[in-house]
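Heads up, the chain below is alone and in the form predicted alone; it's given as C-alpha cells.
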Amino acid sequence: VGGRPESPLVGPETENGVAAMAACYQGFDPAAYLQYNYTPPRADFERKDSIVPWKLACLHRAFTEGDVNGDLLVDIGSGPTLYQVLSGCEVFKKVLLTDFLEVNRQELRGWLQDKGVSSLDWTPYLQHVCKLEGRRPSAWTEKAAKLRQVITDIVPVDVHRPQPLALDDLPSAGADCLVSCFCLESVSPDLAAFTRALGHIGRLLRPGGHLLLIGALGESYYFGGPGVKIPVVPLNEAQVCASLKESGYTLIRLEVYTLPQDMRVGVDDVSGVFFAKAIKE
C-alpha cells in the first residue's frame, strides 16, 4: 500500500486511491486480525471444510509438486502472518518477509526471537503442516527452528512501486519464487491497480520463477481491526487469470474455495478464496 507510484501511466485518480488506502490501514491491528481469521471456526484442524487447512493443503502440495524451488522465497505482503510459508521453508535456504505495515513486521518479529511473544500461537499450524508432510505432530518444534533459521530478514514492501523492494534486499537474479496471500486486492483501489501490482511484484522474481498467489473471490471490504473497515476489489476467477495472464504469468493451476455458511463470521463479505499457481514468462 501506498507510496507513490512512479510510473507516467498512472494518473492522480489512481494515486489518490492508493493514498486512500494506505490511509486505511493506518488502523491495523495485527492481533485483531490475526482473532477475526486464523482461529476456529476459519482455523479449525479437525474439518475437512475449513478455510485454513485448505490453504495449507494448496501451499504444501505446490512446495511438494518437485518444480517449484531454489535459493530464494519471498513472500509478499506477509501481514502479521506466517502459515504462508511454512511448507516453503522446506524447500528454500532462505526466506525474506515483507510487509507495508510496520506493525506487522514488529508482530513477526516478535516470533522471531525465539522466546519471542506473539498474538497468535502458531503451534497447531506447524502440526498440521508437520502431518501433511507425513512427520509426526512433535516434530513441529523442529519445524519451528527451521523457520527461524531460513527466514533472513522481514522488510518493508510497497507493491504500487514499479520497484517494491529496496534494491539491496533482493539478490540481482530475483528470487525463485513468490508466495503471496490476501495482500494484493486488499491493498489495491480497483482491478486495474492489482493488475499493476502483479507486474510490480513480477519483477522481484527471475525469469521461469513461481508465483503461488491466494486471494479472495467476491469480497468488498473486510476489517482490520475493530471499526477499521477495508475496501477491497471484489476479485472473479475470469479477472485473477486475465490479471496474471496480462502481467506475464503463465497460469499452471487455479483452484477455488466456497466459504460454507458458518465460516462468514461478519468480519468480510468474502464468498471463496483461490490459489493459484503460476510461471513467469
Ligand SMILES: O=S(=O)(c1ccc2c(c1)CN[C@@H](CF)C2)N1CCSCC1
Second form
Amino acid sequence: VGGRPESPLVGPETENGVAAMAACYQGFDPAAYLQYNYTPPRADFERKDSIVPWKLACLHRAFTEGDVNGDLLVDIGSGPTLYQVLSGCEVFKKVLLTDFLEVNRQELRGWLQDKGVSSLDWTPYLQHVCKLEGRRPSAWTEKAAKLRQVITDIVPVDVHRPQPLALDDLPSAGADCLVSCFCLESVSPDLAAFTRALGHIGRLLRPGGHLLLIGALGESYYFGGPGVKIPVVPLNEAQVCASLKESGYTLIRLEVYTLPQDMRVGVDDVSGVFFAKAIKE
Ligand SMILES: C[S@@+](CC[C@H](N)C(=O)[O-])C[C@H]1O[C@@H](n2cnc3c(N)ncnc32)[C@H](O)[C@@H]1O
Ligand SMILES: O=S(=O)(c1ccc2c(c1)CN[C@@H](CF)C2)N1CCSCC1
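Counterpart to the form predicted alone, namely the form predicted in complex with the named molecule:
Zooming out: every chain and molecule, the one shown earlier first.
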C-alpha cells in the first residue's frame, strides 16, 4: 500500500502528483492533528453553532433513518479519529478502520486495545452521540465497549489504487456502507484524482450500498503537524455533486455547514464542510 497506482490509464503526471502527496504525509503528526481539529474551539459541545454537533447529527441521522443496513461498515482514511463511526457502530456488526499511515493505525489501536492510551479523550464525543440516541450520557462506557467489540481490524488503504484495500481485507460481497471524512480531497493532487479516488472506493461497496462522505469546501491546505503543510483540492458543492455522479453514485442528500469566523484558527483555510449521503448504482 502507498505504492504507485497500477492503472495503465493514469499518466506520469498524475503518478508524480500522487507520489508527491504521499511524501507530504510522511510528516503527519496524529496528536497535533487531533489537537488542531478535535479540541475547542472547533470541538466545543457547548456551542450551538459548533461544527461538532452538526457533523455528529448528520452522521447519526444518516445511519439511523432506516435505509442504511448490512453487516460491514468500512471507514476510508480514518486517520487518528473515531467520531465518524460512533453512530455506525450501533448499526453494523463489523466495522473496518483504514488508513494510509502506520502512525494513525497505531493511534487507533492504542485507543482500542488500552483504555488509557490515546492522544485525545473521546468521551465527550461518545457522550454526545449517546444523547443523540436518546440514551443517558453515562451510557458512553457501553458505547465505547460496543465500538471495541465491532471494530474487527485496522488496515492499510490507498485510495489512488484501483483496489484501495488488500483483497483479503474485504469480503467478496463488498462493504455494505462506506464512510469517509476529510480524506479524498486531502490526499488528491487535483479534482480528477479526487473523482478517480471516489470511483476506486466505490468498487469496495456492494451495489445499493451507501456512501457517507464528509469533506472540506474551499480548502487549499491544512497543517498535519507543526510545519507540515499539506495541499488540499479546493472543492465547491457543484464539484462534489458532479464527482459523485461521474463516479457512479446517486446523491440522496447534501448538507453544508459554513465555518464561523472564530473557528478559522489558522490550521487550514477551510470555509465550509459538506455532508453527502449517496448510494452506489
Ligand atoms: C485530513 S486526514 C482525515 C482524518 C479523519 N478521517 C478525520 O475525519 O479527521 C486525511 C487522512 O488520509 C490519509 N491518507 C493519506 N494518503 C492517503 C491515501 N493515498 N489513501 C487513503 N488515505 C490516505 C492520511 O493518513 C490521513 O489520516
Ligand atoms: O469540521 S471540522 O472543523 C474539521 C475536521 C477536520 C478537518 C477540517 C475540519 C478541515 N481540514 C481538514 C484537512 F483535511 C481536516 N471538525 C473539527 C471538530 S469535530 C468535527 C470536524
